[in-house]
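So this first bit is one chain, no partners, the form predicted alone, shown in structure tokens.
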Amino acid sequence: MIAAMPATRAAGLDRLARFVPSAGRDYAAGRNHDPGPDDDGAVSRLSAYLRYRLIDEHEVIAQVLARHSFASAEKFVAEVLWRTYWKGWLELRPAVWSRYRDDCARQRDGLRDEGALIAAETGQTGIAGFDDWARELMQTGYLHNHARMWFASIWIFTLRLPWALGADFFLRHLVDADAASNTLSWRWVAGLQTPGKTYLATADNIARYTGGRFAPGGLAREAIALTEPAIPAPRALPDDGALDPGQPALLLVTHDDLHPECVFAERRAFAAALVADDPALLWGDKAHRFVTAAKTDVLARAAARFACPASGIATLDAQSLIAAAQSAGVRQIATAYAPVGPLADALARLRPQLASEGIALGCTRRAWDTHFWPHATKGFFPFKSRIPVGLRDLGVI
């Protein structure tokens, strides 16, 4: 089994600068072969690093570009841009990400067939390849790409399973679990993100890329889209609520973004840095530990980088946001925007709270995401022909 990823900005890297030599044409051939648990194949496996952002998109992409050209990168680089196509699309529809919990607990009081739940779950389904992703899935807390793709569609089409019954199993387990991400590929190969158009594993397909391991017999010979009422027409990007530079603040770091130094600039004034406790909103046991072990990390980053004391790791509520805010002397709270998904809600939560106090919470969002998100209003494919250009004019190549 492959041993677990140290949760530091330094292990990240480190994967990263082994990965760069075979992100071109290799990564390009081998993408979609899983090799199984114990080999990590052409994939990078940086997805739990850019989940948390101890790594980012925009210098994933410009290490990779300054090996490799980009026509012979443009599969791993269009594979780090569909993780932002992912957030800006469901940024501009935050209804869909409503819609996803209140279905998943719809289809949960409405389960029929309890049983079956619970042998997909802990693959007791006798369908090959199906059981060993989902225990691979428990003890790991990763599964690649492809192998995610063909368990989403054996739940939905072959064992007609609620997809947001199995869109929530992928979270309570995966360490990069996304609310983006993860519900919209299950709506994808469901048929309700592209309507219609839905994704059906085959045995085939799945004995070719997973080295003859897995030939499942007994699967859905075809995939019924599953519809749903329209979706609200995309939304303007939010204002990011970004605070006063040139006054004090505290520093917020959250699970959402671990890299508070690529957020604020250099020389922004901040009386203390402190990083929110908050696994309520994290769906998994295996996603806390890796973001708990990454604290201790983030922590001294950000004092160090900003030149203040470090506050220590805090409850993600008014009441400790309120004494930490005082106890630094300030009226104001910095912290790095969060997307659409469980953090941002917590966080609409507690800004009236803390305006009633008579302190501001304010969000700063990434150039980067604020360049590219704007333009997932459509398709994948319309976003893609935008990358070389977003990819200038942000500096990247």
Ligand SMILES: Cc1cc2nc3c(=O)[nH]c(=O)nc-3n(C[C@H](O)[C@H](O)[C@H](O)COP(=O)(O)OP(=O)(O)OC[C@H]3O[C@@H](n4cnc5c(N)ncnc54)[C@H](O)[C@@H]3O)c2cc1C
Given for the second form:
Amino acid sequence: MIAAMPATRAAGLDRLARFVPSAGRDYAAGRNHDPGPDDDGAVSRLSAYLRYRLIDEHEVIAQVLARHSFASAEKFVAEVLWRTYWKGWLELRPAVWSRYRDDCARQRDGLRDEGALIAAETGQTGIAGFDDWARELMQTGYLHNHARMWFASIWIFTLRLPWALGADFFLRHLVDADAASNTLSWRWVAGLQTPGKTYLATADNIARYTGGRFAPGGLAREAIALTEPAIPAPRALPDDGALDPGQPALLLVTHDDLHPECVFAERRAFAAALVADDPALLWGDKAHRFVTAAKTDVLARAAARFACPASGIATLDAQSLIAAAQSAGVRQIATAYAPVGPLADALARLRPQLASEGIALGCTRRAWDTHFWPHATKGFFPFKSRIPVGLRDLGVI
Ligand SMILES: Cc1cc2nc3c(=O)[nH]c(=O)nc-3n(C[C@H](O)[C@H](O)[C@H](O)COP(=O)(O)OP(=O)(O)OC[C@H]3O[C@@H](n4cnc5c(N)ncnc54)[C@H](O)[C@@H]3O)c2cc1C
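Mind giving me the form predicted in complex with the ligand, seeing as the form predicted alone was just shown?
What follows is the whole complex; the chain from before opens it.
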């Protein structure tokens, strides 16, 4: 069996340290092979740690490039930057997230064959591999990238199920469930993200990269791109609204960034640290379990680093935040910038409620995001060409 994934920063760093020696040519050669749920294969399995930022892209790439040349680790670096690219792409086009949620509700209401959806979600379609991945996802909360691509392609083009309901199924079960990486990857398979360009899963490719474990029959032979109305032009990256660093503040930690020591590296102290309990803003119980376990870890780290009392874990609502700010004797709450997704929506709703009590809510965005996200205006390849310069500007290389 693959090793358990403790939800602590130390466990993320440990996994990274064990992976670093194979992040060069071994990763490039083996990353497309999915050996099945009992074997990590050539990939890092760092996604849950990166998703909740127990560890971050900057340190992952810095450690890899301390061991390998850029040329030999280029594939791994590019994959990590796919995550950054998707986050930036959605950040510049929040309407695509709203559209996904609307599509999801509309497709669910309009579903004509509920039985087909249930069969797909419970692994009872009779399609080899597909059924196994559905069960693997539900049992483990993880799928290899290639399995995610095959699964999404079969869902859309063979089973002809609505794409947004497939994306929703992933969000409800992945531990690393992420608004940007998941929605935009499903859109990419469907031919919406790069209009007209789809991903077609074939039996040969599946057999080759699963070591012959699966060779499904009856797969769609063509993948005709889905279509949609034009998407709005990218906006400028919004102001991060950081607070007055000279004034005392309450630190609010949320699941979108569980490493406040890095976000607020410049800050010496906070009046208190509070961790938000926000299960409704995560999609599934496996993600929620991982985040809940990580909260004890982050509260202890934050209290130690910022020399402040740990106010505990509180519901993310105006009443709890106002009470915590008042008890800490502050009029400002500092938190990490929340990228487009349910948490950002919740913070946007809370801000005016806090302001009406004279409490400012400020968000601090990481230098990594501020640097890379604005470049996600076009496709990945123009973005990729900026990676070496970006890594130099950020002091990674
Ligand atoms: C349909 C579909 C849905 C997906 N949904 C999610 C999701 O909800 N959350 C998520 O984190 N990733 C998602 N991915 C991307 C990718 O599958 C996972 O990040 C990767 O499989 C995680 O395994 P790993 O950590 O071993 O990756 P590695 O291959 O070791 O890569 C290292 C890190 O780079 C990033 N990364 C690698 N590949 C990609 C990629 N294609 N896109 C974005 N980031 C990448 C991840 O943070 C990953 O941890 C999805 C991909 C597809 C095709």
